[in-house]
Every structure is written in C-alpha cells, then in structure tokens.
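First comes one chain, alone, set out as structure tokens in the form predicted in complex with the partner chain.
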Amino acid sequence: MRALPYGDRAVLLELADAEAVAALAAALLDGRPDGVEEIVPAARTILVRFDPRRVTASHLAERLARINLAPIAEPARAADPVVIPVVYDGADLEDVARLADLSVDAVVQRHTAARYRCGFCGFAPGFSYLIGGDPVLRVPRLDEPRAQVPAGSVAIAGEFSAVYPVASPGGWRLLGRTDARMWDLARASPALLPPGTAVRFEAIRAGA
C-alpha cells in the first residue's frame, strides 16, 4: 500500500487491486477509525479524509497498513447476492458481442454467470461499480458518450458492470435494463448496492 498526499485533510491510499480496495473499504466503512470523516473507495485507491486536529496522514496510513484484510474479504464473498433481473435488449449488446467475439446469447450467459461485488460507488448517488465480471467481456467505453442514458440501464465498461440509477449522460455500453431501483431515499439505506455488496444478474423476458 502506498500513501499519496492529498492536501492536509486527506490521504490517497493506493492498493494492489480492486479486491484489496474492497476489503480495506469494508473494514473502514464498518468502523470508521478515530478522526476519519470520509472514505471514498475507488478502482485502485481509497481516499480518506480526516480531521487534522485529531490524526496525521502518516499516522493514519501506518495504522491502516496494519489491518489484516484476508479475514474481511471472505464473509462478503459468502453472502447471499442481491439479484438484479435484467431484460437483455440493450442498444450495444450486438457491438459487445462483436468486440468479445461471442454470440449475443453467450454475452448474456457470461454476464449472468459471473459473481459480482460492489467495489465502490461514484459518478452519481447509488451508481455502483461492480467488480468480478467475466474478463472476456472487458470492452472499452464508447468513443462518444450518449447525452442521455435511461435510468435502469445495465451497462459495462472496462472491468466494471453497473446499473444507471437515474437518467444521465454516459459512455458505457448498454446490455439491457432493469426495474431494480439503485437509489431510493425512502429506504433506510438508499443505495441498493453499497460497497461490498454481493450481486448477480438474472436474465428475464421483456414484460416479465
């Protein structure tokens, strides 16, 4: 783990991979260390904002480096996944099949067979970056992002899968759509898939 400077109120921790980020983020979000005010897990890093009156960056980084991550990752892997029902009729499904050199059915099969976990949220409230997808389905973002992607769109880009929580601009490739509500302020936990959540996609027919 490497600690990079981020002003005097935060430190950016760089970890080996998305799995290590997920494990450390789970530990930090479970019980925020003394003086820590905000934790922002991302693809390879965790940004930790702290109260400089209570803790220093180097002291904090030292303490976090000592956390043993192996026992933390296991329970998350074993948890029952949240199942997201998807109608696989996305606008980019055929392009993804072509890029991955697969049939459309094989893309759906691989996307539903994988076991995902939310690595982090970002971009919009409740937009969860899901890791653990099939490496064969790693496709680049669109060259030109769409001005409007409908809420509930199920999409992939790079190593991630995601569901757009609200209609927004977006450059990910659309595989399908779901009625699952990613973000609902009426729920005690508004994000359906907070960091660490186990997730699986399930193919359903339109209108089902």
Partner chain sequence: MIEVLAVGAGATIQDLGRPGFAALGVTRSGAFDVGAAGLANRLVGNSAGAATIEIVLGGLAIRLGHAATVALTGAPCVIGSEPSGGGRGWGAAMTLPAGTVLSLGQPRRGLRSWLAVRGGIDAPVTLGSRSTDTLGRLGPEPLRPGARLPIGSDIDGDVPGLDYSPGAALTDVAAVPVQPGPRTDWVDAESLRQLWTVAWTVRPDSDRVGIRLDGPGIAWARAAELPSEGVLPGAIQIPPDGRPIIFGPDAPTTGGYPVVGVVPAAGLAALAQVRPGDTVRLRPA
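Condition change, the form predicted in complex with the partner chain to the form predicted on its own:
Coming up is the bare chain, nothing alongside it.
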C-alpha cells in the first residue's frame, strides 16, 4: 500500500487489488481515524478526506501507511446478503459460456454460487461493482460498447459483476435481468448495494 498526498484535504491510498481495497475500506469505516471525514473506495484506490484542523496530511499518511493489511485480508461477510433474483437470458450468455469454456447452465451455476461484496460504487448512481466472483467467469468487456443497455441488466466484465441501475451505454457482457431496483430516492438509503454489502444472485424463471 502507498499513501500519497491528494491536495490539502485528502490522502490517496493505492492498493494491490479490489479485495484489498474493500477490506481496508471496511476497516477504516469501522474504526475511522481521528480527523477523517470521508472514505471513498474505488477499484485500486481509497480516497481519505480529512479535516486539516484536526490532523495533518503527513501525519495521516504515515498512520495509514503503517496499517497491516494481513489481519483484514478476509473481512467478515454479512450474515444476510441481499439476494438479487435474475432471469438468466442475457444477450451475451452464450458468448460468456464460450469464452469460459463452459455450458450455459454451468455459467449460471457458477454465477449464482459465488458470494459477492460491493467493493465500491461509480459510473452511475446505484451502480455497484461487486467483487468475489468465480475467477473462471472473468471475461473481457465487449470490443464495442452497446449504445443502450436496459435498466436491470445483470452483467460481468473482468473481475466484477454488476446490475445496471438505469438504461445507459455499456460495454459489459449481459447475463440476464432483474427487477431489483438498484437506486431509489424513496428509500432512506437510495443505493440498494452500498460499499461493503454482501450480495448473491438467485436464478428464477421469467415471470416468477
């Protein structure tokens, strides 16, 4: 891990991978260092915003750089994950099966058997990058993104799974669709899957 200055009110932490980011972000949220105001995880970094009246950038960077990641490499999983029901009829399901050298049924089985955790959010409100998927299903993005991906599309790209919260352009490979609402301003917490949330997918039949 490297701790780098990021302006006069933040420190940027660079880590090895999304799993390390998720683990450290959870640890920092559980025991927020004095003076820290906001923790923003991403794919390989965590932005730590602080109050300069309470802590200096150099002191905070030194403290963060000394954190031993080994004890938090496997953060505790939530006992009750959010279950996302999915109709697995996506436009790219057969291509994913071909790329992974699996049958379509095996792709669905592996995608539903994995236990995910939201590492971070981005791209659009409610778009949660889910880590912890089966390594066999790590397939590349589309060579040419689609101009329009329907809201509720369940997709994979590289090490991540996600659900598109709204209709938008996108280059991820589509496995299926869900009626679960990823973003709802009527909820106390609009994002269904904020960082740290445990998630699993469940296969259902169309119309169920």
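In this text, all values refer to a predicted model and were calculated from it rather than measured experimentally. Heads up, when I say rigid core I mean the largest set of C-alphas that superpose within 1.5 Å between the two forms. Numbering follows the first chain given and starts at 1.
In the core-superposed comparison between the two forms, Val55 has its Cα shifted by at least 2 Å. Comparing the forms between the two forms on their rigid core, the Cα displacement of Val40 reaches 2 Å or more. The rigid-core alignment places the CA of Val199 less than 2 Å apart between the two forms.
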